[in-house]
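Taking the form predicted alone, here's one chain by itself in C-alpha cells.
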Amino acid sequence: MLTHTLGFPRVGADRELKKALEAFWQGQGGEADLQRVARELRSRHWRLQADRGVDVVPVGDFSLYDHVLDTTAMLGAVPDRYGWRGDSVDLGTYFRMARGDGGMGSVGAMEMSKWFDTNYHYIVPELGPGQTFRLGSRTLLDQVDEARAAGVRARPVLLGPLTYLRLAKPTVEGFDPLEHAGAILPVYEQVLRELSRSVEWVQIDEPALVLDLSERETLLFRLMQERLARAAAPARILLATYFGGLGENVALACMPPIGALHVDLVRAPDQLESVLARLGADQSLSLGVIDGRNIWRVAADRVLAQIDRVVGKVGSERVMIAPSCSLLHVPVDLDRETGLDPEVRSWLAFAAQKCDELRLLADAAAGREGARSGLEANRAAWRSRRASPRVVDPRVRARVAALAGRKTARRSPHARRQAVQRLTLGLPALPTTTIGSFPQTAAVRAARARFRQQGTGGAAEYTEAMRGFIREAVARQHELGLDVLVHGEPERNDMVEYFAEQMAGFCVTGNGWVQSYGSRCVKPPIIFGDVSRPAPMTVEWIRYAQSLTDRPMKGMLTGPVTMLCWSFARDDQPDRETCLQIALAIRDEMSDLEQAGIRIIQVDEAALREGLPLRHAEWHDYLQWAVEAFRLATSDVRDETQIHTHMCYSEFNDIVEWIARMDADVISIEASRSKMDLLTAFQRFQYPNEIGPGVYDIHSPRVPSVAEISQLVRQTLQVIPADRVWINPDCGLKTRAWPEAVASLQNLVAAAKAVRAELDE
C-alpha cells in the first residue's frame, strides 16, 4: 500500500521563493540566483516528504509562478503580443505573461482567475482560431532528470488537457477553446513519450472531472485519454481528480486506459461506492483521505475503516493513500509554530505533518505495531478538541438561533437610499476612490514588527507611528484629487488576519504562509471555535482618518464569506453557521463605525464567487446563505450610510442576480485584465445599483496611461449609465510601491476628469 502526495507547497517555510522572485524582478539577483533557490527548494521538499515516509513524491508540481502558466509555456501557447519567437519560452517572456511589462503604456499581463473554489490564482490561458502549438518548455522534463539524479522515486505531474482547455478563455468571441483539443495533444504526447523512458507512472491532473461536463467534453476526454495512455506506455497514468465528487463522470474516470484513479474522499466521501463498483480489475485506486485544503488532524479511526473497506474489496496492492489534493493550499510545517496556543496546536497538521499522517495510516492499515502510539496520540487530540470549552460559546449560538425568520433587508430600496446619499455626500459624477490599502512600505512593516516585539508597552509609539502613516496617505489622496478617501490600512497585515486577531474563535499563525499567486503569500487564520467580536476593531483608526479631511472617508471591513473562505474553517459544523457568527461580529463593527460618523463603509466580499460549489445543483443553497450573511452584516444602517463591497478575479456572469440581492449601494470589481468583459453580465442583467469596474490592474507593476484608463471608462459608460459609475483600481494597493501607485492614481484621476468633461459637453 503506497503513500504519495499530489503536490507540495512551493514557496518554502521561510518564503524563500517569494524573496528570490522579488529580488529577481527588482534587479537585485540574476536568473542563476533564482534558479539556485528553486533547485534547493525542490530538493528540500523531495527529501522532507521521503524522510517522513512518503513512498512516491510528485515532480513538476513546483512552479516559479503558476502551474497553469507552466502548461501554457510547455504548449508554446504564448499570446502574440509578447513577441515570443524562440525555441524555448525564456524567463523574461514567462514573467511578462504573468506580470506584464513595467512602465507606462507597455504590454499588460494575462488575466488571472481563481483555481476552482480555492484562493489560489492561476494565469488564464488565451486560445484563439488558427493558433499553433509546439513544445515551448522542457521544465517538467528537466525537473524529472533533476529528481532522478537526486535518487528520488518520482512521479511527474501534468495538468490534463481537458482541464487546461476548460480554464482557457477565447481571444475571439464565439470561439471554443475545445477546438484545440486535437492541436495540443501532440505536445502532450511528445512529453509523455520522453517521460516514459525513465518513470513508471505519470500523474495527470483533471479536476475538471468534478464539474458538470457537456457531451462534447465527455467525448473529447475519452479520445484524449486513449491517446495519452498510448503515448505514455509503458508508463501508466494516474488520473488525479479532486475538489469534489465525480458524480455522473465516474464511469468516464474509470475508463480502461487509466492505470490508477485518485479520488477526493474528504470533499466527497459518498463517491467511494460508485468508484469501487466501476474500477477495473487491473486498475489501482488512490484514496484522498487526508484533507489537502485544511489544517485539521486526520480522524484516523474513521479513515482506517474506510481504507479497510477498500482493501477488503480490491486488495492492498491496488490501494494508494494520499491527501485529497495537492498540499499547495496548506502551510509547510507546524513545528515552526512555537507561539501557537498548545491546545489548538495539538489539533492541527500542516503539509509536513500530513506526510507523517500518511505513513501512520499506511502502517496502521498494515497492522504494524509501531503505529499504536501514533493512533493513541491522534485519538487524544480528537478527544481534546471535542471536549474543549473554547470551541462552543452558548451566547454566540443563542444569538444565531434568534435570527430564525428575521428580515435582513435595508430600511429603504436602493433608489431612495441613492437620493439621500447623493445629498449627504455631495460627490461629482464618476466619483474616484481606491479599494482600501496603500503601499505597505518597509517603514510600515517595521513599525508593526516593533509593536509585536514590545507588546502593550509600545502602544503609544505604535499608535503615533500608524497615525503618521495615515496622515501621509490622506495627504497624498488630497494631492491626487480623489473624491472618496481611505485611511490606507497601515495597521493591517492582511485583510483577513487583521480581523481574525481581534475576534474570539480565531487564532493566527506566525509562519503559516500559503501561496495566493506568484510571490504573493497569505497566512490564513484558523477558526477553531464560535466567533464573536469582543471590542471595536477599526473605529479609532477610521475616526482619526476622518478627522484629517472634510472629504468622505471609507470605513474598511472584510465580509463574512471572505473571512470564512480565506481562513482554515472549522470542519465540525456547517459553513453557514460559522458564516452567520462572523456576520454578527461584522454587524457590530458596522454599527460602531456609523455611530462614529462614518458615512461610507466598504465590506469586501472578494471570495463570494470563490466559495460557489463546483456543481450547479448545489449553487442555490450556498448563495442563499452567503447573501444572507452579507445582508445580516450590512443591513442595520441608516439610508444615508453608503455600503460598498469589492469582489476580484471571478466570473460573475452566472450569479449576477445574487450579487444584486446583496443590495450593496456600490460594488467594485476586477475588470481591467479582462478588458471590461465582466461588464456584459451587468449589462445583460441590468444591474440596478452603482458599480466601479477596476480600470487598472494593481497586480502588475505597469502604470496605465490616461488614454488607456479613459477608454476603459468610456467602455463602461456604453454599458452602465454615468450616474451609477465609479472610477477605481481593481484591488488594494498594498503590494505596490508608492511611485507606481501615485503615477497610476494620477492618471486615474486625470482620466475621470477628462471623461466628466466629455459628459458635460
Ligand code: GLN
Contents of the next structure:
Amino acid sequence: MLTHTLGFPRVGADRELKKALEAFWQGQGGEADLQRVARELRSRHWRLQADRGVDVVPVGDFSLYDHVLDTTAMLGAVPDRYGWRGDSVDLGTYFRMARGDGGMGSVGAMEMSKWFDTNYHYIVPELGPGQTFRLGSRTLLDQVDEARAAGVRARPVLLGPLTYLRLAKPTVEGFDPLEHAGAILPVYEQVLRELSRSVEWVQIDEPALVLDLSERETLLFRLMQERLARAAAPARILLATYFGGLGENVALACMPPIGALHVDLVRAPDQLESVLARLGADQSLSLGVIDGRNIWRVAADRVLAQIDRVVGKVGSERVMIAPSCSLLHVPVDLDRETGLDPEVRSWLAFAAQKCDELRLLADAAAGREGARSGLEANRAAWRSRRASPRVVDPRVRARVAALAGRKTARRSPHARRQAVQRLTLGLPALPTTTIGSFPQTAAVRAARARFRQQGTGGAAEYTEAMRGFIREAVARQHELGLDVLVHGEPERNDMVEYFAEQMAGFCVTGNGWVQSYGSRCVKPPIIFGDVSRPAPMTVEWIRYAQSLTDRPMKGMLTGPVTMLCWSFARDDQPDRETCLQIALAIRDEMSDLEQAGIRIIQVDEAALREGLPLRHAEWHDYLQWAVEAFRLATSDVRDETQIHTHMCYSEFNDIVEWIARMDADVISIEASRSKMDLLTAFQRFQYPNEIGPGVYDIHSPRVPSVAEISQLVRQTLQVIPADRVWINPDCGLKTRAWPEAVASLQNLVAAAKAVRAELDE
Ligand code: GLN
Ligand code: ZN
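Could you present the same protein in the form predicted together with glutamine, rather than the form predicted alone shown above?
All chains and molecules follow, beginning with the one already shown.
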C-alpha cells in the first residue's frame, strides 16, 4: 500500500517564499535569487516528505503565486491587456497578471476568488470568444526533471480542464468558458505526451467533481478524460477529487480510462461504499484519510478500520493512502510551536506530522511491528483530548443546551427600533461612518510589537500609546465631520486573532502560517475546546474612545461565523455547536458594551458567505445556524442600541433573504466595485433594514472624487429609500495610508452633504 500526498505547503516554514517574493517585487533581488529560493523550497519539501516515509511526492504543486495562474500560463491564456507576445510567459507577465503593474493608468491585476470553500485565493482565469491557446509555460516539465535529479519518486500534478474552465469567468457577458474545452485540450495533450516519456502516473486534480455539475459539464468531462488518458498513455492518470463527496458524479469519476481515483474520506466518508461499488477491476483507489484542511491528529484506529475494509475488498496493491487534499491549507511544522500548551500540542499534526501519520497508518495496516509505539502514542493523545478539562466546560454546554427550542430575536421589530434609534442617536439623513480600522501605520505596529516583547511590564506604556492612536483617530473624524465614529482598531493585529487570544477554548500559534494568496499568509487560531469569554475584550478601549466625543462611537466585534470560518475548527463536534458557543461569548461582550454606554455596536461577518457549503442542497442547513448564531450574539440589547454588521462582498443575490433574517439594524457591504450586482439583488428583494453600500473602494490607493461618490449614492437611492441609506467605504482602512484615507473620506462627507441637500429640495 503506497503513501502519497497531493500537494505540500509552498511558502516554507519560515515563509521564505513570501520574503523572496517581496524582495523581488521591491527590486531588492533578481529573478535568479527568487528562483533559487523556490528551488530550495521544492527540494527541501520533497526531501522532508520522502524522509518521513511518503512513497510518492507531488511535483507541480509548488507555485510562485498560485496554481490556477500557473495553469493559465501553461495554456497561454494570458488576457490581451498584458500584451504578452513571447514564447513562454515570463516572470514579469506572470506577476502583472497576479498583481497588476501598480503604476498610474496601468493595467490591473486579474481578479481573485476563493478556492472552493477554503481561505486560499486563486487568480480567476479570463476566457472569451476568439481566444487561442498554446503551451505558454514549461515549468511543470522542468520541475519533473528537477525532481528526478533530486532522486525522489515524484508524480506531476495538473489542474484538470473541467475545474479550470469552471473556475474561469467570461470576458464578455453570456460567453460560456466551457466553449473552450476543445481549444485547451491540445495543450493538455501536448504536456501529457511529454510527461508520459518520463513518468508512470500523472495526477489530475478535478475538485469540480464534488460540485453540482450540469449535463454539459458531465459530457465534456467524459470526452476530455478520454483524450487526456490517450495522450498520457502509457502513463496513467490519477484523478484527484477533494473537498466533498462525488455524489451523483461517482460513475463519472470511475470511468474506464482513469487509472486511479482519489477521494476525500474526511469530508465525505459516506461516499466510500458507492465508490467501491463502481471502481473498475484495474483501477486503484487512493483513500484521503488524513485531514488536509485541519490540524488535528488522525484518529488512527478509526481510519485503520476503514483501510482494512477497503484492502479486504480490493487488495492492498490497489490501495493508496493520502491526506484528503493538498496540505496547502495547513501550516508546515508543529515542532516549531514551542509556545503552545503541551497538552493541546499533543493533539495536533501539521503538514510534516501528517506525513508521519501516513507512514504510521501504512505500517500499522501492514501489521508492521514498528507501528506499535506510534499507535500507542496516537491513542494516548486521543484519550487525553477526549477527557481533557480544557476541552469540556460544563457551564458552556449547559448554556448552549438551554437555548434549545428558544427563539432568538431582538425585543421589538426593526421598524420600532428604527424609530427609537432615530430619537436617541439624532443622526442626519444619509449618515456617514467608516467600517472600523484606520491605517495601521509603522508606529501602530511598532507599539504593538514592543508590547509583545515586553509583556505585562510594558502594559502602561502600551495603553498610553494605543490611547494616543485612538485620540488621533477621533480628532481626524471630528475634523472630517463623520457622523458615527470608530476607535480605529490600533490594538488589533487581526480581526479574528485579536478575539481568539482572549477567548477560552481558542489558542493561537506562533508560526502556523497558511498561504492566503501570493505572498500573503494568515495564522488561523485553533479552537480546541468549549468557547467562553473570561473577561471583557474591547470595553476599555471603546469606553475610552467614547469619552472623547459626543458623537456615537461604534463598538467593534467580529461575528461568530467569521471567528469559526477563519479558525481551525474542532472536529469533535458539529460547527453549529461551536458557532453557538462563540455567539454566546460575543453576546456577553455586547451586554458589557451596552452597559458601558455604547449606543452602536458593529459585528463583522466577513466570512458568512464564504462559509456556504459547496453543494446547494446543504445551503439551507448552514444558513439556518449561521444566521441563528448571529442573532444569538446580537439580540440581547435594548431597542435603542443599534446593531451594525459588515460584509466584504456584494454577491447577495442568492442569500439576500438570509441576510435580512440576521436582522441587523444597519448592514454595510462592498459595492463600489460591483454596483450593478448589488442593485439587482435589491431590486428583486427589498432589504427591510438600513444599508450602507460601500461607495469608496478601499482596495486601491485611488481617491474617489466627490462627483463619483455622489453618483454612486444617487444610484443607490433609486433602489433603496433614502431613510434607509448610510454612506461608508467598502471595508476597513487598515491597509491604506492616512493621506489618501483622509482625502477620500473628505470627499465622502462632501458627497453626503451634496446629496442630502438634493433630498431637501
Ligand atoms: N472592522 C474591520 C475593519 O475595519 C472589518 C474588516 C473586514 O471586514 N475584513 O478592519
Ligand atoms: Zn470588509
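For clarity, a rigid core is taken as the largest C-alpha set superposing within 1.5 Å between two forms. Quantities reported herein were computed from a predicted structural model and do not represent experimental measurements. Positions refer to the first chain, counted from 1.
- For R85, a C-alpha deviation below 2 angstroms is recorded between these two forms after rigid-core alignment.
- Superposed on the core, the two forms barely differ at W25: its CA moves less than 2 Å between these two forms.
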